[in-house]
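Given next, in structure tokens, is a single chain: the form predicted on its own.
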Amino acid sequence: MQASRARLFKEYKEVQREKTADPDIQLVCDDSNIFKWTALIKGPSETPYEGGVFQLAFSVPEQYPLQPPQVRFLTKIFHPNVHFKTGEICLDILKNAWSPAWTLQSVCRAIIALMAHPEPDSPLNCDSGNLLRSGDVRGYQSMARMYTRLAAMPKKG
């Protein structure tokens, strides 16, 4: 638990170094526990998540790096990879694909890059892998759109 724990704290201290490095991703570290950790991160331009904005909760493993971090949507989003209720993400790095070279910011780098590059055919939202599987990526993309503007941007007056 001290190397995690170590290994941890080597991380925050870079995030507040480079806050200015990656302006599509803050991360936060809960002051009352190293393991929890926050992010929010920008939807990916040129995609149905464009303007907003995505709160990501972290929950780090005693054994990390060694184990990867649990990882998962609480705004609300229309994506094949990310369970619509609950937040979970299917994304290899989390599972099985994980290394300990990975970091918590590399991992929103990822997760930005599935925002915009969906894999319909591991879906746990059927619902938006079902309309990208049969050719249907206008109607994809405006109830992704829809859901953005509704659960991730700023509200108006």
Contents of the next structure:
Amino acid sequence: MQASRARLFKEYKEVQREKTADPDIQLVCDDSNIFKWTALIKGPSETPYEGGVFQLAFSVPEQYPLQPPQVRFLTKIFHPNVHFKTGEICLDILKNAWSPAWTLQSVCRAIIALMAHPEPDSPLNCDSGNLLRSGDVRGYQSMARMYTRLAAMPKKG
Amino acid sequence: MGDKEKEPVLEDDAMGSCSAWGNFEDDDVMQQQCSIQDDEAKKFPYVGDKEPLSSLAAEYQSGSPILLEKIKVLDEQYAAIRRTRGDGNCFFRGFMFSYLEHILESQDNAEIDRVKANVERSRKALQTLGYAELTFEDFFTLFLEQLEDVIQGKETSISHEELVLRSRDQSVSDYVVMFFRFVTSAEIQKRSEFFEPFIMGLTNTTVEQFCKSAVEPMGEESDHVHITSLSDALGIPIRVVYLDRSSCDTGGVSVNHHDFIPVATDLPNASGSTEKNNPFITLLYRPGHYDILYPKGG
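Could the form predicted together with the partner chain be given as well, to go with the form predicted on its own?
Then the entire complex follows, led off by the chain already shown.
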């Protein structure tokens, strides 16, 4: 508990210091609870998520960094490796390939990379995975783009 | 995880009562797996008590005659065994205990200085490789503390009993394991050309991927690549005794061992030590698991 708090505090300071280093990620710690974080990440360019801003929720366990943070999308997203209802993310580093060498910031980078490079063979969203697996890239992209517009872009007045 | 629900079949309140985070199937699986592992693990501490070698024979009472023959051979050379928990970290936990116990008993200050210099070399290697200091420094600090604490005659000095207790305390043991994993990973990546062919043979992945997926995560089992690189990085020789069913044609049984002798990155002559080629850490390997062995008259 003490160790995880100390580690998170270091990450917090690092995030403050490097605020401008990674303009695609805005990582914020809950005011009253260092075990709860949210992040705003920009959809990578040349993907159907481009132009969207996606919110992630982090819940950090007491065993952190020996155990991974739980991360999920709060913003609706159509992606083979993200559960359409719950926002759960299928990413090895959040499961069995986790190691303390990762930080909350680098997890965000890994999630952005996953957005750009979906893994349709281990889908949490089968509809999305099946579109890609059957080679219907256009179908996948237009669905993903539609949800990006609906959920991840500011509403036009 | 192929067949995830396509239709939301769960009632909303059923989901709500599960957890505020909704229906996390993957996490459920992971949690269940963790709890099974925990239950299994709780049956045995990270590091057990010293047991006479006869306890090893007792395990195979009605088992393979070759193994029983081999245990008899072991019995001539080794006095005792100290078991470790089989959670994928057993090599590192065995190494940790064996090394700290050796320092505690030998009070070899030259060895401590030597290993500290190598620890700093590993720290530099990680920095050079681009690892953020904050990701590994806590693990380094905790290991160096243990090393300081086994030196006697200080306020913080610990007894052998305390060393056993600490080795069973997750907050110490897991952190030291993680320290070794960082050191191992740094050494492999630093000498990636040397390790590449071995890694290709094991997993068919790149050196970096191997480190990310098979060295750094807790619970990933150790292979000869891990042992070689940890031994080299810290400059600590390790003897591994193999207990398996293999037998030689000549009829008589013998027990194979392999000594991992660190490549000479720093010549040990400074301390005038001739023990360099004589490992003070001996681990017993049975397929998939490492325990600690104690030589006779040691």
